[in-house]
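One chain follows as structure tokens, the form predicted alone.
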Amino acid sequence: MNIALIIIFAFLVLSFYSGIRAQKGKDMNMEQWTVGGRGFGSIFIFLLVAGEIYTTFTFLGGSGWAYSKGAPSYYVLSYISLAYVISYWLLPPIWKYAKEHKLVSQSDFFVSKYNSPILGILVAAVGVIAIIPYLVLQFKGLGIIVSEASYGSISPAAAIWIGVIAVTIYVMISGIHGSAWTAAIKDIMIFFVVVFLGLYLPFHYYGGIQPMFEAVQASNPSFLTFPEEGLSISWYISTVLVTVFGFYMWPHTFGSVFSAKNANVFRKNTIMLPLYTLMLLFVFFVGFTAILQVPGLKGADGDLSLLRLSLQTFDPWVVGIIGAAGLLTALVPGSMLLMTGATLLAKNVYKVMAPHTSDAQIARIAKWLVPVISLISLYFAMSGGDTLVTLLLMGYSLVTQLFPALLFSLPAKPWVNKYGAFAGILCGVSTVAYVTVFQVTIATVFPNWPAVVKDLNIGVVALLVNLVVMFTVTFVTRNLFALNRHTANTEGTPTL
């Protein structure tokens, strides 16, 4: 066993231990397990929310996109920073309402606001469908990181099995408490690793960051600018817009909001989180450095640029630390995803169908659903192919369809009713599914339109469909019910 592998497993054991220990002295009922008894202060909320940035997608995909795509990769930095700014106004009213009504999941919020358990089932279904491919991504990334960092001494399949078992056990035992403590370890690790790599590698190979960019531009003059078509400025703006709206619609991110101690936690974090996001620049620097140093990585192999460059640059003990940081980028969001998916299925689907189930029984069901979701995700991680890529691309666009119904529910009296919210979400999600499965874009439907229109993210179209249907159904149903009440009052019969 090489030193890199020993270091990776040492951090796995440390994260496992911290997750188990986090639940000591706590009555792990549903509220403690899912939202930490609503007792987390600024630091833990910061770690949980910030932890959603640094997943295996960012660790591998951020550098990979910089390596393969160039300038368009900066959309990641833009949408995350803007989402944090919006959270200053968006999250406090959500937290206040959730605390007053003792809500523990995203679906709970929609059920309570619109007084519709059926809408809650739809929201839960959208959330779980979007979560599964995201969880598969974490497990697959975990396998790649550990396998590469261990110099191939452990296979991706074995790495995935070990990670799944560890995260499943500590999620079942400690819930969000384990995720928060592991996030603390992860964020310390990722800060030092990412900043070190982003500064050391450009200086080591090029003598500085500016010379690195000059070398990349000399080899491919158009690589550091947006193309006129495809991933153009139009694509960039529309993609940032769609992903900003969807950022807090992921059910695990939405649910982490409920765990705050008070509303000021979000306002304080809004100040620091955009600055924390700047660490992504160092991830991009690694990808740009690798372009000329690890040439020839095509397609999905571009995601290996950070690891391949590290392997040819550093001693095994340094590679082990990098691999350990990558391991934690999978475990923290993976634990949140598992816990959230289990909570949604237990509380917002099962309990609706079996309303007499006690809260204690729901808590037990949620915990035992964790290994079920783990095994489903593990199956797809081991055997999934292109279909998973399709589902992953659908994920963000799917959860974004929840944003209009959320936004219009924030006033004391929602601007739309439950029928409009349900129909809008359903039509938006159906549009996303259709255009993704059949690979429909604005360019394929209107090939002669200007590039500024053709390059728009198709998610914008789904949102427009969502909004039109939502307001139309709300208008029609409100008028029908008003007419029904008027008719009933005229005839002297009770109203429906």
Second form
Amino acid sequence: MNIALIIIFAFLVLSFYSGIRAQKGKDMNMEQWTVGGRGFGSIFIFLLVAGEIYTTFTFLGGSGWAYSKGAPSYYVLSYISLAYVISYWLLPPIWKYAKEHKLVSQSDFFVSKYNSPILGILVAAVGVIAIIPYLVLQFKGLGIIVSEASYGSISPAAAIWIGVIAVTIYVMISGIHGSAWTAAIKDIMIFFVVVFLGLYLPFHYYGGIQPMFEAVQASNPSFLTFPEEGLSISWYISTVLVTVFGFYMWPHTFGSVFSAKNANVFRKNTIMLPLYTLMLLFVFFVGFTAILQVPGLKGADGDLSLLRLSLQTFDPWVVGIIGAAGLLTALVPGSMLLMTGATLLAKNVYKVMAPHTSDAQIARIAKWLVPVISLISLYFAMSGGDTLVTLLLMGYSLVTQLFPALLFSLPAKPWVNKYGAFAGILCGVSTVAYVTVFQVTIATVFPNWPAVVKDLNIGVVALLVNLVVMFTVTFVTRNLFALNRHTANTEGTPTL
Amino acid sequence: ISRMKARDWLGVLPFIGMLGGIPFVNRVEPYLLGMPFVLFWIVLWVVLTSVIMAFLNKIDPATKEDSQ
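Can you give me the structure for the form predicted together with the partner chain, which would complement the form predicted alone we have just seen?
Following is the full complex, with the preceding chain placed first.
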């Protein structure tokens, strides 16, 4: 075992230790285990939200896409900033309603708003299904980190197993209190590591950031701007919109909203959090630097670019620190995702089916669902060849289907009813599943349409299907019930 | 919360800049702060978003009500 791996495993043990300490400090019931009470202040919520958002995707996927796709990777900067803008208006009413009704999960919110336990089951199911590709992303990232830091002595498959076992144990022994403290360590580490790499590597290899971009531009003149077709401006705008709408629809992100102290925390966060996204610039700089320094990484191997360049540049102990920061960026959100998925299945699916189950039993079931979800994700991590960004976009297309039903539930009189919301979500998710399984794009269905339409993110199509079905079903069912009521009222009345 | 207040329209500006502006700035030259122009444009709007939201926080009475 080399020094890089020793450092990485030392950080893993430290994370386990902080998780155990956190659990000992609190005798946790179900609500505490899920949202940590509602007592986190502004700084801690900042860390918690940032800890969930900055994942393996940011660390390896962001640099991987800059390496293999170029300009289209800029979409990440835009969507995160614009999601915070929307949060200014979206989150305060959600928080107030959740606090008033003592809700602890996203599914609870839909059940309460639409008065429909069945809709709650559907929302929980969509959340868990969307979490799977996001978890696969974390596990693949962990596998890349452990495998690369071992200088080839641990195979990628064995490394993914190590990652899955580590995350599962971490969740089983901690819960949110462990996550929150590890998130604080992670955010400090990832900040310094990413800024260091993003500045040191371009200066080391090219003498600066602009010379690095000029070298990339000279080798591939169209790489730093959006192409005319494919991942074009049309793709960029539609992808940003789909991901902005889906940003707070992830069950774990939605759940973290409930742990704020007051509604104003979200408004204050909209000032600082967009600036936090500028950290991604440094990740892009690493990816662009790697293009000419570690050439030849094709397809999903582009995600290896940050670590391959680090291995080529630094001593093993530096690689160990970089790997440890990467480990934490997978461990923190990975644990949050696993915990959320298990809680959703136990509380919002199992308990609805078996209402007499006690809270203690539900908490036990949730904890034992953690390894089950881990193993399902492990299967997909081993079998799929997608890039980290592709996996994230797949998850986003799914959770974004919850956005219209959420948005239309916020006015005092919801714009759609529970039948419309259910049908819309179901059709939207089915559309995403169909295009994912059969690899359909607008271009394959309508090859002669203009590029501006063909390049649209397929999530937009699913959203349109969702909206049309939602309003149609609402209109039909409202009129049907009105007609039934009218018929019931006029039965027995003599007609002319 | 569905009436938009005048100040709420400030929230639309980052969308116009970051999405609507891209077709007009999709080029490499001139490099600004060492970055290709299209990337600089997005970074500029990330910073402007933060400024706009700070201003909105300052003028929105809801921020004072919810702090109490």
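Note that this is a predicted model, so its numbers are computed, not measured. We call the rigid core whatever largest set of C-alpha positions still superposes within 1.5 Å between the two forms. Residue numbers count along the first chain shown, from 1.
In the core-superposed comparison between the two forms, the C-alpha atom of Ile154 has shifted by at least 2 angstroms.
Relative to the superposed rigid core, the position of the CA of Ser107 differs between the two forms by less than 2 Å. Annotation for Pro371: C-alpha shift of 2 angstroms or more between the two forms, rigid core superposed. The shift recorded for the CA atom of Val164 between the two forms is 3.8 Å, with superposition on the rigid core.
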